[in-house]
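Next up is one chain by itself, shown in structure tokens, the form predicted alone.
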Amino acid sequence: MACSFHHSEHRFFSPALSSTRVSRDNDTGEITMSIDSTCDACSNESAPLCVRYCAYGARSVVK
């Protein structure tokens, strides 16, 4: 949701705008996260919003 907020220029939340997709395979329980080509790493923010606001601490930036 934080990603969609960034892509809406801080106006609203919309999963359709997010560069990030998280899915879970109900058969295996495997969770998959992917980032598509629209990700700009929140270039005008102090840190990517998906990292800053991840409730589980599952995101990080690797340089």
Given for the second form:
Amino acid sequence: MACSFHHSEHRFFSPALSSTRVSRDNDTGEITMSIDSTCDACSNESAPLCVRYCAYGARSVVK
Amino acid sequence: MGGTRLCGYGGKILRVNLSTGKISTQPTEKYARRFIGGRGINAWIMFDEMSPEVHPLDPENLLIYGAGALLGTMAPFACRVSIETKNAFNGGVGSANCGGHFGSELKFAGFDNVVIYGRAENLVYLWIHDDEAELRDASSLWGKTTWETERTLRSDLGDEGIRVSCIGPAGENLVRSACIMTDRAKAAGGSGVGQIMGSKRLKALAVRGSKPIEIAKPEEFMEAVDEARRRVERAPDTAAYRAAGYYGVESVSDGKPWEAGFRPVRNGQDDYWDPEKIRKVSGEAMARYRKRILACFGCPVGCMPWMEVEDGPYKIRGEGWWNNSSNSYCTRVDCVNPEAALKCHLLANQLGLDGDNAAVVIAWAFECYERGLLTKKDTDGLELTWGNHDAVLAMLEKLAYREGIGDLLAEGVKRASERLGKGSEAFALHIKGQDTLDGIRISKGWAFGIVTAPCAGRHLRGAVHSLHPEEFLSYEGVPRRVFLQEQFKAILDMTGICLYNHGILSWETRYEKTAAELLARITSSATDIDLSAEKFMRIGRQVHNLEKAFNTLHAGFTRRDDYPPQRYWNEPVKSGPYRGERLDHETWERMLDEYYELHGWDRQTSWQTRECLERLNLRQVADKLDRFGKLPS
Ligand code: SF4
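Can you switch from the form predicted alone and show the form predicted in complex with the partner chain instead?
Every component of the complex follows; first up is the chain already shown.
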């Protein structure tokens, strides 16, 4: 969600506009995350929005 | 109608006539400025469009899904969908609510509400995707559990991201305690919503969307969201919930939630459970089955454990085990086997049974058995003795398939007790005819909210509670607290914010106004609808009054229907620190007077006055009540 906000220049929320996907397998309860090549590391933001807004600390920036 | 598209919304209301197959849309804006979204819009459509002569199982009954106005945005906890219909138990307000991911997906598909009318000739499902909707044959889904239904639809439609809201065998078999199950684990339960969906021969809604939700004032919106997130992080309970889920923190060492009597024991014969028994199924005891904590869309806390029983006769895995699961499958039937209890919970989810309602009628049958009113002959050989968890498991199956005694229980506890007779009505626990799960002798505010709520007997409605004995034992100020809480709960249901978290959003003050102010800021910056806390609370009051009027008109409820089950007046708590507590009849009457006064309703009948409705800008409602002779003289 935060990612789509960045890509839409702070106008929209839409998982379809996002560079990152989080999905859950309902048979096993396992969660997978992926990031595609459209990720620009939130170039014009003070910090990547997915890192800033993930309440569970699942995202971090690896230098 | 028409005008510019409102920000923050999917934009359209989908209307589906199952009898004719006709599908149409209308702009959400027609309703949104007045009733915001979710339950608010649903309540207006229910009141405005339903005729009092319609029976809950008639094709003319409406079944309405409403995604809260903040779903699909970054507002924390915005995930809830409200489902409104004419209540299968009592003909009054039917209302159910669940979290998950379905509601936000509905908005991404371009829709805010789905109004379902009529009855299909054969079983169908509704496939909703980017601005489109179609009815499809569901005959191959007949008899499938809710889990199988989701699996099949995702595979048939070729997309693992599809969100499914469906009924299981219980709904197909028109069981009154059937729920609508969403995302496999989020039960919209109560009011017989699953039975009504079954009566319409609608197996499921499947939804997928990729459309954006536009924000009216992004900067203000994100400032308000940041404030909400700061409150969440500062709240003392957040870390514990994240680590263990809500149930996980309910330990024996902190026995308060158990002692406060929210979980009736042996069909409400007592409200106190032996700590040795609690120890076997407490949050700590269940931790060994908890593999991880999951969350609904946009929830920064998460309360849903993924549970696994790895082997043995109760081997199962799946999402869920809530606070009320321990009420349904432990205290109420006096069962202490954690693995069997988990299996009960997950089996009920698969069968599409609302555990809260199902457990009430099953525990009633256990008490009938204890008193000799039912025997092994009536139960196909099952011994319905307290603590017999295998009998509870077997009864869930019987109930869902209406097998043997399950056919009687499928009617709900009120009708089942009237049919059996022999005095069993005295311990049939229902409010306004709807089975009720909660223990209400000890916490007086909790009791008053649950009993007076238009959709009665459901713990998500109008109930106020605290874990401080000096507050929960007192009748002082209860009517006013309930009066405020019911308005605030309507705000949560209009925006789709999860109830579990309003305490976190306003934890500094423990008063709804703080959270109402913040929600007004978030909602008005997302949608550009001008809102303040006061305005929002007033809209909440309008919604509550719409539902009250619906009950008067459709179910003929009066003051007498705002009484608790007799057992809670007549039989005090038998043991524990609150031994002797019960609800006092005289004080209850005084509270009703005060509560009706606060609303401006007539004390004698409980009906709304024209004056109170016109003050709330609901003249149309007053006129309709007047036409049916339902305004006090
Ligand atoms: S607290 Fe639980 S039910 Fe509520 S939104 Fe979060 S995960 Fe969902």
